[in-house]
Each structure stands twice: as C-alpha cells, then as structure tokens.
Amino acid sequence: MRELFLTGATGRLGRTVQRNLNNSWIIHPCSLSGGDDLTKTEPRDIVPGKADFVLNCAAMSSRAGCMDNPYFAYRLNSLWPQKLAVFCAETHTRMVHISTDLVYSGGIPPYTERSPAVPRSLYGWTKLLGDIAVLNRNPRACVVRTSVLTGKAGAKMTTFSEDILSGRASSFHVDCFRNHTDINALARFLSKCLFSSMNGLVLAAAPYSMSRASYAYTLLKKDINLINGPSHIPHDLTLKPSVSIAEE
C-alpha cells in the first residue's frame, strides 16, 4: 500500500486531503495539535522509513499569531519545509509543499508562476521563505500555491464559506480580490500531484478572481455588509493558475 507523511493532518487541508484519499493509502499523520513539535525534530527522526510520500501542509498561518511568535513563524514556516526538502532530496522521497498567494504584494496581478513575490505581511516572509528553501534544496519537489480556502473542512479552523454561512463573517471587502478555491478539489489535486512528475512552482487555484463581498453574495444571496478592504493588507491577489481547481 501506499504510504504518505502528512504534516498538519488536524488543520484545514490535512483533514480534507485524509477525507478524499481511498481506503489504498496508509496515512502517517503528524500535526502540532498531537504534540509534534516540528520546529525542534528532524525529519528523520518522525518521517517513517517506508514513507513514499510527503504531504506538508504545517503553517502557522494566522496573522496575528506570526506577529505574536515571530520566532516560531520562522521556524515552522520557514526552517521545517527547508530541512524536510533536504530529507526528502537525500532519501528520493516525493515531497509536495503547500503555500499561498499571501506571498504576492497585491500590485501586478494577474500573478503567475514568473511574477515575482514581495509580500506584505510576516506570514507572507515566512512562507515565502520556505518555498525558496524548498525549491533550492530539493529541485523534485512540488510547491503548490493557492488561494483562500473555501468549502467544507470539518477542521477548528474555517474555510471562508464555512465563516461566512455560520455568521462568523459579516462583512465583506469590497476591494480584495481572490481565486476562492474549493478545498475538497485542491484535496483531489494534491492526491494525483503526488504521483505526478510535477515540480517546482504551481500555482493551482479556482481559474478566476472575486472580491470577498462579491463571493459572499454570491453564497448567501442576500444584502450583505460591505466595507474597504485595510490599507495593510494585498487588494488583489488575482492568480493566473496554471492548474485549475474547479469544483465538480
């Protein structure tokens, strides 16, 4: 059977892909919320020897919480996804890596894979980080970047939609834009990358762009509480994906 490595398995996207893989996949999950602390292992010492894949979808991907622990943002976000490339170069393991759009400024879109990323958050400097890592240690390996996530995830944290029809979200910017992109499809994407030979940068994401109000109405079908978006964060981060997620 097949065996896949799997780190953030209790977030958002680790639950969503272990929900969409068959019966045929022997999963080896790894999250912080089960007390592995990946900042202070190596991979060597937690990915198991039969692994034939790796999956990392650990981030600490809150603004809030990189500005409170930047030291941790780093670590995780930055110096895990380097050290588990390394790994997986060294032991001919395929490695996919997941990333987001929050790397890009918000000023040239549409981006691709040849735009240049300068972001404008610490969240973004961290990933970006670990993605320029990765690339340059293990040039097999698969970074994937998308967008904001929506759909059903069943994970403490929400996808977008999921705050939005609980009422957790009620207003909306107006003026940021995003390829809001379902998370059971990217989970469906990320099964068959695995076995792909793809490497290196893909953006995949939901083939257009919205704004967050825009996509809200959408869902509820209703008046809704529109609001500009603030000055710190990208407007728009509209993607030109080279791989399309599209709900089926």
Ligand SMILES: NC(=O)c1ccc[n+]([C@@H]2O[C@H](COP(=O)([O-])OP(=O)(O)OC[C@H]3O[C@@H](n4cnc5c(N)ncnc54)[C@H](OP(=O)(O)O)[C@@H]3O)[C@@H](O)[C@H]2O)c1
Contents of the next structure:
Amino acid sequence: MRELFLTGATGRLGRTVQRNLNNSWIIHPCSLSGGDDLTKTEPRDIVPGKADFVLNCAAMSSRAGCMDNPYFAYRLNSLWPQKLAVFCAETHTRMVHISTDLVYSGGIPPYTERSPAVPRSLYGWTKLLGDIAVLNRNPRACVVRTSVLTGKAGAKMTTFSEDILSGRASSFHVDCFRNHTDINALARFLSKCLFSSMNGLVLAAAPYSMSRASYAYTLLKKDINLINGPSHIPHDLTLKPSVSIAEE
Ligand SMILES: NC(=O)c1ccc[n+]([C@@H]2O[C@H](COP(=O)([O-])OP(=O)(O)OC[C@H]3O[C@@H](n4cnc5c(N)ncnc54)[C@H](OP(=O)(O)O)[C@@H]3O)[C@@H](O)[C@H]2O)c1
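Having seen the form predicted alone, could you give me the form predicted in complex with the ligand?
So here's everything in the complex, that chain up top.
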C-alpha cells in the first residue's frame, strides 16, 4: 500500500483528491479543523514516518483572507511549503505541491512554465514564494500550477461552478480570462503525478481559457449579468498548459 500525507484534506481540492484515489492508498489527512495548524508545526512532527508521498493542498486560498492576515498567509503559503520541501528532500519522500495562475500578472499571456511570474496580489506573492522555495529546495518535487477550479467539491469553500449554480455568483466579468479547470479531472491527474517522476514546475489546467462570463453562460444557458473585472484582478491569465486537464 502507498501512504499519502495529504494537507488541506478538508478543502476543495483535498476532498476531491480523496474521492478520486483508489483503495491502494492509505491517506493521512491533515487540516486546520482537524487540529493541525501547519503555521505552528514542523514537518518532522506531523508527517507520518510511513508516508512515502506528500500532497500539499493546504493554503490560505482567498485574496481577502490573505489581506486580513498576511502573517498567517505567509507562514502557510510560503514558509510551510519550504519546510516541507526540505523535509521531503532529506527523507526521500515524493512531494507534489499545488499552486495557482494568480502568480502571473495577466499582462502577457499565454503563460507557460517559462513565463516570468509577477503577482498582483498578496495571495499571489505568498504562493509564488512557496513555489520558488519548493523548486529550489527539492528538485525532485513537482509544483503543479492550475487555474480556477470548477465542479462539485463538497467543501466549506465552494468552486466557481458551485457558486454559479447556487446563485451565489450573479454578476460575471466579461474581461477576466482563466482556464476553468475541472477539479475531479485535476484530482485524477494528481494521483498519477504523485506516482510519477514528473518534477519541477508544471502547468496543469484546462486546455483553453474563456471569460468568467462565457463560462457562466455555458453553464446556465440563460441571460447573465455582465460586468467588468476590477482593476486589482489580472484580466488575462490564459495558460498554455503542458498538461491538459480535460473533463471526461
Ligand atoms: N480553489 C481554486 O479555484 C484554486 C485555483 C488555483 C489554485 N488553487 C490552489 O489549490 C490548492 C488547494 O486549494 P483549495 O481551493 O482546495 O483550498 P481551500 O478549499 O481553501 O482549502 C484549504 C485547506 O487548507 C487547510 N488549512 C488552512 N489553514 C491551515 C493551517 N493553518 N494549517 C493546516 N491546514 C490549513 C484548510 O483546513 P480547514 O478546512 O480545516 O480550515 C483546508 O483543508 C491551494 O494551493 C490553492 O492555492 C486553488
């Protein structure tokens, strides 16, 4: 049996990963509500000795949350991945770390693994620092950057499509382009990625971008309220992913 230490296990991606892993895995879940605060712990005190795989999905994932508590966001999004990368390199543990298209500025798409990352938000900066630390401290680790997640996650925080279908989101940006990525298909890719030797930075997302408004219209098939995105949000984060995550 393979043993996986899964951080962010109660989050959107963590829950979806758990649903998509087959029963050849033993999962050691970790979350804040489960009593594990990664901003106050060291990997050697929390990663089970038998875990030969680590998937780091824990994050302060909201822009507002990072603005409200930058120190916490820095510790969880930047410092924790760095410590985990060092620990995994020393213990020869396979590590996959999740990141975001929001590390890019939105100015010169399409973005690839070779594009310079210049975030426009505190969230983006904390994630970029985490990515750089993982890539530098553990060359065998894989940093998977993806885009806005869609599909049924069943977590406390909701995905964009869950927001659209529940009516929580009611106005949609016509000028913000993202590679809306199916969370279940991404989780299936991650289970393969964990068991592969893929390393370094990998963009894994839906093959094409569309505006938030086009995505919402495709889902609802009825007139929607169109607005312009605010200036603090990068407008065109079109990725040219090397791993295409397509809904099956
Ligand atoms: N959601 C998206 O559209 C999206 C897009 C691109 C990239 N990503 C990236 O994908 C990854 C997963 O995001 P997500 O959407 O699944 O996030 P999420 O739904 O916000 O879940 C965050 C997870 O982190 C845990 N956590 C928060 N603070 C913690 C702490 N101090 N100690 C331990 N655990 C803590 C949470 O535990 P509790 O539930 O107990 O609080 C939860 O399990 C992140 O790296 C994110 O940057 C997400």
